[in-house]
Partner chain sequence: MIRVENLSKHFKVFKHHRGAMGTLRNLFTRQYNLVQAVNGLSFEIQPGELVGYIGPNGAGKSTTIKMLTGLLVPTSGELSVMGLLPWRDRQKYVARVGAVFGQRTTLWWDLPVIESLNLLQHIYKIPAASFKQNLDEFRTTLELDPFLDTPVRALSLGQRMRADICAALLHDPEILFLDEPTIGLDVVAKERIRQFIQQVNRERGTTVILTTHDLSDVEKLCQRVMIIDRGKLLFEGQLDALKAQFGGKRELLVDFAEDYPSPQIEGAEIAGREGGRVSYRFARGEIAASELIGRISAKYRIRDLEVREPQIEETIRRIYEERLLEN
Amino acid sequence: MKHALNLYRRLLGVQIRSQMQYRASFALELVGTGLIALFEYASLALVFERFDNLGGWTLGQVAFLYDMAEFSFGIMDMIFAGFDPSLFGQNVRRGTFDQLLLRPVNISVQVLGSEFTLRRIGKIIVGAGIFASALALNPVAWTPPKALLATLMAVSQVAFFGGLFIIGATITFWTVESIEVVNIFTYGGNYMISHPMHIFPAGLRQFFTYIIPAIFLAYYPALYILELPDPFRLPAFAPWLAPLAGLSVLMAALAFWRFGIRYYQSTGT
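Chain shown above in sequence, structure on its own - the form predicted on its own:
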């Protein structure tokens, strides 16, 4: 474990130094990712210029969900960039993944350290800033349990979406190219948890409750933190299922990844 962590730290160092080599380009990318996140939030705010609420939720309440998701997804996209299905599929097709398999080093650590998109910090910073403004719009009476749950929300969402990236990367062992259905669960799932879950059709909501437990990653913790009523009347412990939901998806993804590695066949390139 210690050796793997040291290796990962060194791989990250290489990635960071290479991306910082051209400071002006890095700064522009940093600003660009931040502006994209800001404009996306502005489009959400414009909706509330026309409508007073979204499913009974105010702008501050929806922004709480939205910005927590943006913040967490930005961290995940930075850390798990090596497993991004669209990029990983190219490595499988070109045969560069085979090179990693030939090295006497943990393959998961190598893939994690192969990409580290530092420019995502722009999105993370903007997400954190807008989250602070959301709290100003909707003051929260913070208590130790609420602070703990907010932290668990972020960590659980990182684990959840990281797991989906790993599943998407593993699927490319057989499809070679990334398939769009994976984006339904990654970017589509990010959209789902960015909005109050009760506004979606019952079938879609049930899918993201009982098949993919996304409802417990943001919606139920937000109900607890913002002290809002539960329209579905789930048990009182439902908000605290966020870590279980996030880690279960990540653990299942890692098991699927090991299965894929075991039966991986090179494309021959």
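What would the structure be for the form predicted together with its partner chain, given that what you showed me was the form predicted on its own?
What comes next is one chain alone, with no partners or other molecules.
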């Protein structure tokens, strides 16, 4: 375990150093991803100007949910970049993945250490800035439990999105042709948790409550922090289920991942 952590640190160092070799392109991408993020927020705000509210939620409230998801996704995208399905699928086809299997280190640690997209920092910084301004739009009093829950929310969402990436990466052991399907899966998950869940049909919402517990990752913590009433009358501890939901998705994903590796070892590329 200690060996794995130590190694992870070194592999990250390698990633960062090799990205710095292409300094100019690094800077460009940094600015680029930041600008794209800014543009996305701006278009959201524009859409909002026309409708004024979304399912009864104000711009500030929706922005809180949306920005939190964007911010967490950005962080996840940086940390879990090695599991990015399209990149990972390529590595499997090219045989790079075989090289990882030939080394005496935990395979997930190696995949995590195989890529670290530092340039996402641009997006993360913009996301954090916009998240801060979204907070300013919400006239709620901050308390220590709320701050704690907001932090848990971000961490749990990172785990959740990471789980989606791992599931997507695992699917590429079976097929690369359906990489689009895999993407719908990851980006669909992002869409679900960045919108107030009461706007979705009951069936879909129940799926994301009882099957994939995404509702506890964003919607319920948001209700608590923004002091909104719960239309579905779940118990009062529902917002605090966020870490459990994030962790369980990540654990399920890792179990699927191990199953996928066994499958890969029986079929090769």
